[in-house]
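For reference, the chain that follows is the form predicted on its own, supplied as structure tokens.
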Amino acid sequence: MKLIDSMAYSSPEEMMFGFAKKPVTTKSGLVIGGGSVIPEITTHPRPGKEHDLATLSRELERANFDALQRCVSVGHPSIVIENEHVFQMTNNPEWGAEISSISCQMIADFKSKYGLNAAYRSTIADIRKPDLVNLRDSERTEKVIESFKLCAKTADIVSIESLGGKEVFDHCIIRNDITGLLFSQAVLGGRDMQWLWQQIVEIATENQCVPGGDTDCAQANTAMFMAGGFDGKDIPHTLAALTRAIGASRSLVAYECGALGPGKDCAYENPIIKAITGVPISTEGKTSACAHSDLCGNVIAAVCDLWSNEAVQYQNMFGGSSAAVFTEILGYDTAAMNSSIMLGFEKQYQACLINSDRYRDPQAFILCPDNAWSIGKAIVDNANSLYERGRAAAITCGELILADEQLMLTAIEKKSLLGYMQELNTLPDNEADFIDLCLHKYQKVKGFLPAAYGL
């Protein structure tokens, strides 16, 4: 598989909300990235409603009908329903299949009646946890394509959040073990979306079904919740920082095997996807407290063409359903968004949106669009392995984070930043050399199966 070696768009200036290079057009009708914002809302089963098939059925279809009638009742005029997988979906296929047919019936039923623009995400579960199973060759494994074989033939949308590399990653996030992140997340996560995404994309393409994307929520976003907000942290914020350049190149594996977006919305690392492909993304920002914080809360919307909740538990609010009302909240927002194109004045609110985050953290900082095109111009210019082009991207993040004077970061994070970049610049630079330093390393670390990522 050939490495992308070059940038969608010759500079940040490019980039905007709304628009892609790529636009993607699902097969029920709706255009994503062709000139505005769509809210895509995710809801989450309350505990206890997963049991079984016609619970749990139940409990989407309200959630998924409340958002559907919620935009009609504001008046929004388009969204993207996604259902994040729960185990029991994709381990029990039949599951996952029946209730996104159910949902693409609902969705044909309000456009019929109402004329809403809409689209049916389904994120299929990586139930294949790599310090249980192996990753290529498992029940789980078998569970996890039959899920995309059966969901693919009715949803729009088809996504994963894979888990390759993640039983290293939790190895060495705990201990600060920047070789072993870049390793776990740039190599292993890497060649493992290799294996796994050709495979999606071919079941994707048969059924019309659009081939979405990956993110790096189980490495990169782990690095994020343990660093945390300004109260209190386990790693530093810088790290994580680091962790989400690395988590860019592993992202990128999806596009480079025929995904076409729009990534998944828990993937901080869309900006620098998007600067290198031009494909179509989600964000999630300020409208995921209800799932975490970010510290990301309005930039991560500045080159976004679906606008994401994260998730939220399905439940009763003063103002409705949890699943309505974050539908109404993620209309609005995307409401302002398209009237600042419609006006002329999209630069104008995309820099309120970047200059309201660009100093509140690093890992904010870096997914500024100039930033994260810098970052994406690193991994396309390194391309000659998953190692060279994570490790670039890496000392890129680092290199930006350490020259603007306005971001100011504390003795430790920046004594900390300063030591991971100093053992990335003593890193091997042939790829090999650096799998065989990491096998030696790493070969005791529980769950970790060279042979599962072909290694």
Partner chain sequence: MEKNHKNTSIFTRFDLTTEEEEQGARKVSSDPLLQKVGSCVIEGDDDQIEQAVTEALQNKSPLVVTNEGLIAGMTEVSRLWAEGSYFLPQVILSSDAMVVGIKLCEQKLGHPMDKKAKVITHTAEGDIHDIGQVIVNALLSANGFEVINLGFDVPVDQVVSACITHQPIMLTGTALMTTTMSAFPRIAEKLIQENIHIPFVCGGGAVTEEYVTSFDLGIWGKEASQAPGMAEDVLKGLSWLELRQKWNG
Contents of the next structure:
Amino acid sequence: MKLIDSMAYSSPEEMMFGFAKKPVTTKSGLVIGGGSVIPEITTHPRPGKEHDLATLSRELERANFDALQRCVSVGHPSIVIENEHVFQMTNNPEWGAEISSISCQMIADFKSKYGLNAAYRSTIADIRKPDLVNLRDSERTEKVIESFKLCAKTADIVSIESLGGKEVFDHCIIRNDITGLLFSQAVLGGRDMQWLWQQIVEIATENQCVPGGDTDCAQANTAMFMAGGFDGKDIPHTLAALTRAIGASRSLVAYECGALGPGKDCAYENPIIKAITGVPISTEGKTSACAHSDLCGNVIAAVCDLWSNEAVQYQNMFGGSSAAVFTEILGYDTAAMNSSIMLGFEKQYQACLINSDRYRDPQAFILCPDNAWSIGKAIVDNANSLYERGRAAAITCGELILADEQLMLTAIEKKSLLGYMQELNTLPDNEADFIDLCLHKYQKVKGFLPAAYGL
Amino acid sequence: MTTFAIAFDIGTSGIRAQVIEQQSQEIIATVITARHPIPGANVIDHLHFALEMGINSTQRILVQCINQIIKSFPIDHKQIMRMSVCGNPIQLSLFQGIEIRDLAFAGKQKQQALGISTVNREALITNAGQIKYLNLSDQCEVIIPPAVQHEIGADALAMIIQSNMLESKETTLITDYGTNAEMALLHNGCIYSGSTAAGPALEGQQINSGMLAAPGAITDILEEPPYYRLRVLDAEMNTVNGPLIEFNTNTVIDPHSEYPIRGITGTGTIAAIFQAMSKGLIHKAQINTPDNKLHLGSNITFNNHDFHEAGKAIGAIRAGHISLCNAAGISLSDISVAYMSGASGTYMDAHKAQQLGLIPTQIKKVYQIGNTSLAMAKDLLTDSSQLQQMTELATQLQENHCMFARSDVFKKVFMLELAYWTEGMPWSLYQNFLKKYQLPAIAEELSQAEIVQTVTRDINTLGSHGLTTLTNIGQKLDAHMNGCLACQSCTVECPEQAIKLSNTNGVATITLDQSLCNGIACKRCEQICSDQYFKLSQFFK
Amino acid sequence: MEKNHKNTSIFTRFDLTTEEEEQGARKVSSDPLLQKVGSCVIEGDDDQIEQAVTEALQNKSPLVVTNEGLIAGMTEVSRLWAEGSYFLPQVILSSDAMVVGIKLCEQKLGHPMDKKAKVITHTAEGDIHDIGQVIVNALLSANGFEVINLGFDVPVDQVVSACITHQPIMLTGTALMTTTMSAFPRIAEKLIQENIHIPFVCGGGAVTEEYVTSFDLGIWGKEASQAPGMAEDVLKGLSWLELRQKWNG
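Taking the form predicted on its own as the starting point, write out the structure of the form predicted together with the partner chain.
What follows is the entire complex, opening with the chain shown before.
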């Protein structure tokens, strides 16, 4: 498969929230990346509501309805509603399909009644746990594909958070093993995505559904969560930053297979993706605090096209249901961004978002548009193989962090980073050698089956 | 000695001709002109030109072009024994050099005031000596088919005969999707005919980037989800791929085009409207994109005015169909078969046409047929009984011919169409009005029609010598305008660059390339001339 | 800065957007008989209107029935049309119903009702396509003007003598074909010769702004719906030149 070797944006100055080089229009008529930022609300059922289809679909129907109605109440003109499948929705493909169908019908009703512009994203669960099954050949794999086929019939966008490479990643992250992380994300994750995404794109296209995108949530976000805040000591933030950069080389594969964006909200590497591909992206930051904490709450909005809350459990708050409340918040966030566009102040607004987090943490630093672009450039300039580009991304990321004195690091962080850089620099230059090395080194990792990656 | 016969279709956008060998009846060659020789963009312009410049000069222009075509045939014109023509009454009357004022003034009061008695447009077999300026041997026979009433002519008769629709037992509709949309409905052995002045929007005019079918014209827009692929005519008039576009905005996803885009044709306009409506971009007769335009590539746009003009043309055709049905006592859904004729009809996407209401929604079978005028002219050469058939058909059509302009049903329905296409009246209200007017409702569900394309291009068989296109038709005419200051304003102002000025010994000679001139409807040269010295008639009288 | 703060990329005023859809016609009168007359106009019901007007005329003066029933109903129709709830075919039906009602009132009164002013309309000599004129007639009537409808295919001289006889404030001409619109400048020339300098509004399929503004008195009517507005301007005292400056390029 040909890897992308050129940048959609010739410089980071061209990148702006609300605008993508290749806007996407859903079958419901919503334009994403066409000049304004749109909120994306992800609703989630409460534990215990997944036992049967009737209960689960009622739960999500209410949640999604609350989101749509809140838009009408406060005047938000557009919204994307996402449901990330709980296990049962994919394991029983007709469940996910039913919920998608109901949600899309509600969207059509609101459009017809109020003129509200909305779209529905169905994110299929990757139930192919690598340590349980062969990723390419199992009943669970078939269910994933079947889910896509059924949901694409009604949903506007389909996506997935794919798990390829996770078994090796989990083994290596606690061992501080950058070589293994590179192998799991760039090579294993990338190869699995190549296998999976060609099928997703074909299914989506047949149904006039948009094949949105993927995320390195399984790996890079795990690193981010383990790194935690300034009071976290589990793994260095610099390692999390490197995995983020490598994660971009993995997530890129979806677009090489024909995905069109919007990329998944939890793909914090999306600014890098957008710089390379020009597709619209969804991001989450401060308004996803309901799901998890992060250190780039504002900067991650700098080039977003959809602004998301990641996921919120359906429950009651003083201001209404959580679905309604977060819809309102996200919509006001986007109204402010869109106002800056309307008034011509978007560059200044963007600068404020960036300034808030640029030197807050290396993970935020590398996701600033200029640094994200540079990492993207390193990726496309090393398009010989998945490994080479993942490695180049990591090295460039490390170099950027070390080069800016204003980005301060603790002694441990700095020492760790230098260690990772040294290890990266001693790795083989070509992919074949690297794979040989890794196959030997990680053959005993629980659940790792090279054949499941075509190796 | 081998003898030949020549057939001519004198159409709106040019003349198409074929020469056949009489013994074998084989087509030897096809010649078409790139433009119509008479200044003007459509047949009413040509008519107007004749009114102002005189029938004689107009006939001369037309027949000289025909002579040019005859000269280009790969045969000795002395061996031409027979000639036939086909076209609408205006073109044929100009060819014959007979009265045309009854065609320009439909109202009887005006006709009487001008002292025009009924003009004879019956079928005629005469000889070349009777047609002024025609460069053929006097003995060469010239066959001229009949007209019905002033607005329906030999071309409409040709359309009906060549389609073979009269042989059908089913209720059949035929439409020529052009400026004067001629149409006919066959039901229970009766033919109801009419013609609606739909306007040239479906032939690429009155649309801001509109053009007649020619290289560089967008003729279709296909979905390549989530984007759209423009289809464009290349130098050989084949349809090839154009850029991949976004449509709502001027974002071009893939600018590569197999031929550079210059504009959009009527069929392209239909495609644009269809795609916009399918995508939900039309709301209350306005284009609902950030800048209220549809974007076709980087420099072609389609705006609200274009949408309204095209809508009026589509509406006029549907109103015509409904009026014919009303005359026959049936509804649109009772029509089983539809024929689409004319260049627009041949190249239009029938599915899109059905969605927009240009073909009845419940139609079972659609035939897209090619150029019927030329085919008819050719048939007249070999089978003179066809002339009698045309005459009989003309008589038959007169029984049930509808003058839409005077029809209450047409006017009422066209008013609904105006409201639908230009005001955004909801479809439900349209249907309510039909009920109020005691007209049958229009079925909303679309049938899965069987589409039969009987030809791959407008003129199917070209002959052993193939197709020649004459681009250098018409003449360059000189004139001296009294008082001319040689300021060159006219040369600059002319939108077709048809005027040149040369100054010899202080005398300004203005040269007009008459085949490029837009004629009476334009006259920007006269308007720009500061002291009104420039008179177009100087070239022609 | 966008002027329309109803529906923007920032927010959508769903209260306003739903308001226009929910609102139907407003009441025109508190008197039930007059309300019935008004409703018949609003619904374009030329069957029921005769009965409604006749009933109302039994105890109300023709002037009251006209102003507070018929005209009030038509005003509501205009409002609905302007806000996009009503469409042209409805406006014409309403106008036709109103005209029927006014005729009945005039019968009762014994003489024609005072109208705002006279306007002569016609379709050009040689032309039989009069849809534009039908719309102009209906709209002018609906707006209280007395329309003298000369019909279609009207000779130039007949138009001119009608203007001499009736002294209208405005003349309209409709033509579909470029060949027939050549009658317009000839009409204008003859009017000027007779010292009549009224605005001559010309419109229709092939009629262009360039052509109409090339002769004195000519004003291009882009849409038939502009006719009442132009007539009101003439009532306010605008000359043909001022009318042209306002309405044309």
